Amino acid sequence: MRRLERKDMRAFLDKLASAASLVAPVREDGVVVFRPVSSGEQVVLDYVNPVRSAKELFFPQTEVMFRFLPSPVAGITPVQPDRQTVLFGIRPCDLAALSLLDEVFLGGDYRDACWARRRELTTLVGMACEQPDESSCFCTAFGITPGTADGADIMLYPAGEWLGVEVLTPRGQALLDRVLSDGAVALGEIGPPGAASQAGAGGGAGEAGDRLQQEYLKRPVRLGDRLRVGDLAKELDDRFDDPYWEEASRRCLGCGICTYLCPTCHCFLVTDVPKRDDGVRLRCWDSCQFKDFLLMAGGHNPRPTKKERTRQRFMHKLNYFVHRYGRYLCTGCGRCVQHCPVGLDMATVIADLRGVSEHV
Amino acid sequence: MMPHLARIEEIVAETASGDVKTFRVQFLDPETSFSHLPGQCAMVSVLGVGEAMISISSSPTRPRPLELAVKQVGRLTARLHEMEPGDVIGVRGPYGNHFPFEDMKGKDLLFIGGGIGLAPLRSLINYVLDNRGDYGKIDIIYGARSPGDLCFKRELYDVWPLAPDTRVLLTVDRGDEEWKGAVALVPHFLEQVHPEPEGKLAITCGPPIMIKFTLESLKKLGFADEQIVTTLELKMQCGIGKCGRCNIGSRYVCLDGPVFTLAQLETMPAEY
């Protein structure tokens, strides 16, 4: 691990922006969101987590899959992203969410070309969480911590006047090499001045970096540390007909905000937009919480009421996905906790299902 | 999710009202790799309207042209029904599992179809008849609302009954002046025919309500859950397990279905 002085952060971001198209947290209309930026000036560093997750960089809310000419001429031209991108400031929960969505989009017999291409083109610069939100973050319930760097190419660990910089992949190293190439930004060694700068002089710098990392891995996450997920997936095998679903669903508004902000929700619909002579086929985010999500031509709807739709969302994440992929489809990012207008969020539902109430 | 372009060669009106048509299509690029198994489906595009999952009604033993029997029920199928020979659609797939035609070898087969539900069964029926020696006796029970609503009439009357050891037993909900056959709902008719379950596999497809009562009738006749095979359909957008729509519990109809045994269905939530 190396050391980046906080005063050099803007210059570091400027270099990232010149190395590739940079996407980073910015404040827009009072909330923090990931946006393309052209300089370090625009980037906010005092954020807990952008309100919208990082999934939209790889799975946009609306995405053109191809252009077409309709019958009788008929032709199809695929649209493929081609820009090298750096995503700066992604948190451990969103990193974990990307790896869960990799299971969906890249696993099995069918590889999703659009997702794969964006993943290949994007270098991830992660940011460990200095201050997880007291009332909404619960990543530790799913084994993720404020310092979990899995999936990042480079991970940054804030440490007061400086940040620890850990390179995790060759892609991360290549990016860092480009950033440092002209000497405008330099990384220092961690540890007491002098002692650590002597190459091969011992483990001082390494130990200090490890300590910083360990401290992040063990950093408390109030809500997550209290939620005990345990064998919930297995328990839910027998709870499809639990009266809880009906009861919990009564307060759902069906607004779908949980699914839109969730970093792991991936339902989409496909729609054609015809123009005068040609058109595009789009895929757009969709929500299992909408009443016509499963409405079929002919009028049949297997999930006609909020009970079925509420059950579908939570069972999918806490049971069905575990059966299919061996992992829970939630990373405890807390966005649903913060934004569900009626408090029907993942932390609440887990606590309810486990019969514990101390989480708030 | 990129469709292959395919030209409609021929359109056959299956029903008197024309609400079911069979589309015979050829891929524009003859090199297109697309080889299906009986029971598999394809995502069919009408460019400018969208895509829908349609079962393939031709047998893999007669691979081209690909045949898709489509009932007009919604927006996409309405536009498809307006198309003419020479028009170009998109086809991708094949998707899903298939009828267990290997496990069926040596067994007697009882097909029970209702309305457009005969479309996926037809793929298997023609496959079995093209490999006639591998299978035992074949009974095809098929019903529709009225005589005019029976699909694949040429095969029902002139082809399948002439195959060795093969019976075609037709019924309608409502007859007309010319109809001399049975008038009964498919599940009732099935009970009248009273097939013995020994050494037999029942394969059924039709409207959900028909399937529901047919399964009950089959159980009444002594068929075990493992002897009953059916197909499910749910709304789909991708066909490849990503859009999150067609799951029943942890299974996706597009990947793990559409073909399920009743034994499998009994282990799944009844949310379809």
Given for the second form:
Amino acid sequence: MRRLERKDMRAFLDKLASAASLVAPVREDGVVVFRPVSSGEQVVLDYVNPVRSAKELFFPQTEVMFRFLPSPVAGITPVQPDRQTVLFGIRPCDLAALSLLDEVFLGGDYRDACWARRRELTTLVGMACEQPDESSCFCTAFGITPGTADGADIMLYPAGEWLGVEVLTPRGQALLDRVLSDGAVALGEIGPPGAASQAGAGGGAGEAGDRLQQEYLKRPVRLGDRLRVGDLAKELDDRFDDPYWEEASRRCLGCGICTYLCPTCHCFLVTDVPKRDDGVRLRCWDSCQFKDFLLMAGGHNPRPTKKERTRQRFMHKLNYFVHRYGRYLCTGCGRCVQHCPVGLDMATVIADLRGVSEHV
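Any chance you could show the form predicted alone after that form predicted in complex with its partner chain?
A lone chain is what you will see next.
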């Protein structure tokens, strides 16, 4: 692990922006979102998490999948991104979410070409969480921590007046080599002389870097530490007909904000838009919480009431996905906790199902 002085961060970001298309957290209308930036001055560093997750950079809310020509000419032209991109400041929960969506879009017999292309072109620069939100973050419930770097190409660990820089992949090393190539920005050693934080005091650079990393891996997350899902997936095998789903569904408004802000929800709708001389196939986000989501041409709807739709959302993430992929489809980012207008969020439902509501 190397050391980047915080005073050099703007210059570091400028170099990232010159090396590729840079997407980073910015503040717009009072909220933090990921946006393309042209300089480090636009980037905010004092944030818990952008209100919208990183999934929309790989799975846009609306996208053209390909263009087509009508018969008798008939032809298809794929539409795929071609720009090298650096995503800066992604938190451990969103890194974990991307790996879960990789299972969906890249696993099995079919690869989603649009998702695969964006993943191939994007270098991920992660940022460990200095201060997880006490009332909404619960990543540790799923075994993720404020310092988990799985999926990142480069991971940054804030440590007072400097940040630890850990390169994790050849792609991350290639990016860092480009950023440092002209000497305008330099990384130092994490050593004892003049070290500003406890992590930098004593031992060699390797030991100090390990201490900093361990500090983040063990950092408490109040809500997540109380939830701990454990073997909840197995417990839910026998709770498909549990009266709880009817009770919980009474609160749901069916607005779908939980699914749109969730970093792992991935329902979508595909539609063809023909024009006189050509046409496009569009893909846009959909939500299993909408009443017509499964409505069929003959009028049958397998999930006709909010009870079935509410159950589907939580059973999919806490049971079905676990049986199929061996992992929970939630990373405890806390966006549903912050934004569900009726408090029907993942943390609340887990606490209710486990009977620990009074402790969280």
